[in-house]
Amino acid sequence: MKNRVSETLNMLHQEHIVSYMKSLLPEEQLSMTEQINRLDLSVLNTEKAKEERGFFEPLYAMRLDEIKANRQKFTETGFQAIRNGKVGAVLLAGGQGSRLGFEHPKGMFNIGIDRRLYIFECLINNLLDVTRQADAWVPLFVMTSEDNFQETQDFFEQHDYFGYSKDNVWFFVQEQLPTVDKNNKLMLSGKGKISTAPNGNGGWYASMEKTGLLKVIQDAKIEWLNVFAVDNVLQRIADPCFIGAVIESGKVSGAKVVAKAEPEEKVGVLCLEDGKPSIVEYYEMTDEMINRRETDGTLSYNYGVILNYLFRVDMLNRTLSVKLPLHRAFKKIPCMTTDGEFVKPEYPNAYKFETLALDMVKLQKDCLAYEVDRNREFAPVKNKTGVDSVDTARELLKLNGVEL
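For the sequence shown above, give one chain's structure in the form predicted alone.
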């Protein structure tokens, strides 16, 4: 077994790992061999080539006024789907709070001021708003990283699931991919261990399959999954109006979007690419796209995604046969040298490989862009201070009547 691993590593120009393994004790070599056999080393052949994009066109959103006019009908349809057990929710919670100066899962961060109020607690409170009105639980699937799985699960246990039904919460681990340095060489995270990182927010459904949770979805006859990110404390989850609007539209997916604050705002914009729903990143947009306007003065490319999607399960199942593109992200990744020295870099030093949720959107045949009020549903906690920070999120929570 070890010989085959050595051959593979040599073929992939990872001779430094082969040499390092020879310095380990037999049981350490075996453990490392088993880890390497579990890893997808095909990522080492991922090219850094720029992705060729297709022909972009605007994708017009269902706007706030239209939603308001149809709110009762949409909400009734959404609540009916929830009460019939057709809706599940997936919380993407693999991220650490490093950028907040918090070395724990980001969801454990206390955003309160005069009382403790954790990010996880904010999200569960938002979901409880719906389940109490529906008088029905929404199955909640929480995706963690390999590193924060136990800590996240213990945190929910310690806080009695913040009032949610423990029987309706499942935790699962996101698939890990190896990281590489600037020379495309595998790195070590510790003695006898290859450095890995979670495979990005696009890997959630494939990770659910690998951990057996698609059987839970199948047995429960769940037809829709609402996927949302941990770092937006105003995220409305299993929102019955959103669910109902998507169902009534006849489309197979939906995305909550916010109107851009300004043409140059750095957000990914929901659009059409070669006639299919897609997301164009702000840095990919031409000046013409950024400034183009409709006859009513609205920006043509106006609606930014907030990582709150609704997918129809039968269509998601088709995506499992498709290998999502891998994106390289240049990050600060702590590592250990083959000489045993630990390195905590101050600047980006290595690449991690990520699949992105936006690539799952591109695999859907259509998508309802559903506008929400950014002051009511968009309070990202990405930075310690400044834009999209703890401070700005706190102000928006207060605006929405949340006691801090």
Second form
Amino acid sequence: MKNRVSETLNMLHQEHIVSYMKSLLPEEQLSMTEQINRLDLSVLNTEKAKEERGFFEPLYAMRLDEIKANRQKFTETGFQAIRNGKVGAVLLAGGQGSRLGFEHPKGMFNIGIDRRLYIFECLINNLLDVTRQADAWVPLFVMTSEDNFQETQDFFEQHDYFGYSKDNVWFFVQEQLPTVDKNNKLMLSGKGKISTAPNGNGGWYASMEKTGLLKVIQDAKIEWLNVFAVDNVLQRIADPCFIGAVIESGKVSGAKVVAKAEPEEKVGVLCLEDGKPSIVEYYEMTDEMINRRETDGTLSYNYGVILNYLFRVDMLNRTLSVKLPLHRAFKKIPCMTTDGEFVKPEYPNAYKFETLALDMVKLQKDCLAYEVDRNREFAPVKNKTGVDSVDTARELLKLNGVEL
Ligand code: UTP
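Counterpart to the form predicted alone, namely the form predicted in complex with uridine 5'-triphosphate:
Complete assembly follows, chain above in first position.
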């Protein structure tokens, strides 16, 4: 078995790992061989080439005024779905939060100033606003990475699920993929261990299947899943008006979007690509696309996604056989050299491979772009300071009356 691993590694130009393994004790070699056998090494062949894109067109978005005019009807439909147990929520909390530079799961970060308010707590408070009004629980599935699973689960336990119903919370672990340095070489994370990182936020449904949670969804007859990121402390979860709007639209998915602050804003925009919902990244847009306007003056490519989606479960089942594209992300990844020296990089040093939730949108027949007010629903905590940081999120929380 060991020889086969050496052969594979040599074939993939990973000779440094073969020679490193020779320096290990037999039992260490064995456990490293086992780890390598479990890894998906096909990522080493992932091309750096740009993804081929299709024909882009603007996608009509349901705007704030239209939502306001129909708020009551949408909200009633949404609450009905929640009360009938048709809606679940999926918290994507497997990221490494390397930009924030916090040593624990991002949800454990205290966003409070004079009082304690953890990010997880903030999100649960937002969800409790809905479940209290609905007088029904929304099953909550929390995705973690291998590394932050235990700490996340313990944290919820220690804080009594921040007032949520423990029986309605499930944790599951996403998969890992190897990381590579700038020369496409595998790295070590410690003695006898290849460095791996969580496989991105696009693999959540496949990971739910692998960890047996689709059974829970089936048994509970959940029809809709609201997927959201851990870092937006203002986001509305299982928002009845959003759920109702998607249901009433007859579409199979929905995405919360915010109007761009300026044409050049660096956000991925929801649009159509070859007639299907898709997200065009800011750097993929031509000047013509960036500045194009509709007859009423609004930008044609105006609505940025905020990682809050609603998917219909039966449509998600169809995506399970599809392999999502892998994106390379250049990140700060701590590692160990083959000489045993630990390196904690100050700047991005290596690539991780990620599937993205937005690629799930592309697999849907249609998607309702549902506008939300960014000052009310979008306060991402990505960085320590500056744009999308702890400081900006605190300002926005205060603006929305959250005591800090
Ligand atoms: P980000 O793209 O901001 O990545 O994640 P990150 O790893 O959290 O942070 P940086 O880039 O290292 O600073 C957006 C959302 O997707 C989740 C994150 O937890 C966050 O909610 N995510 C990301 C996962 O659940 N798994 C992943 O593998 C990556």
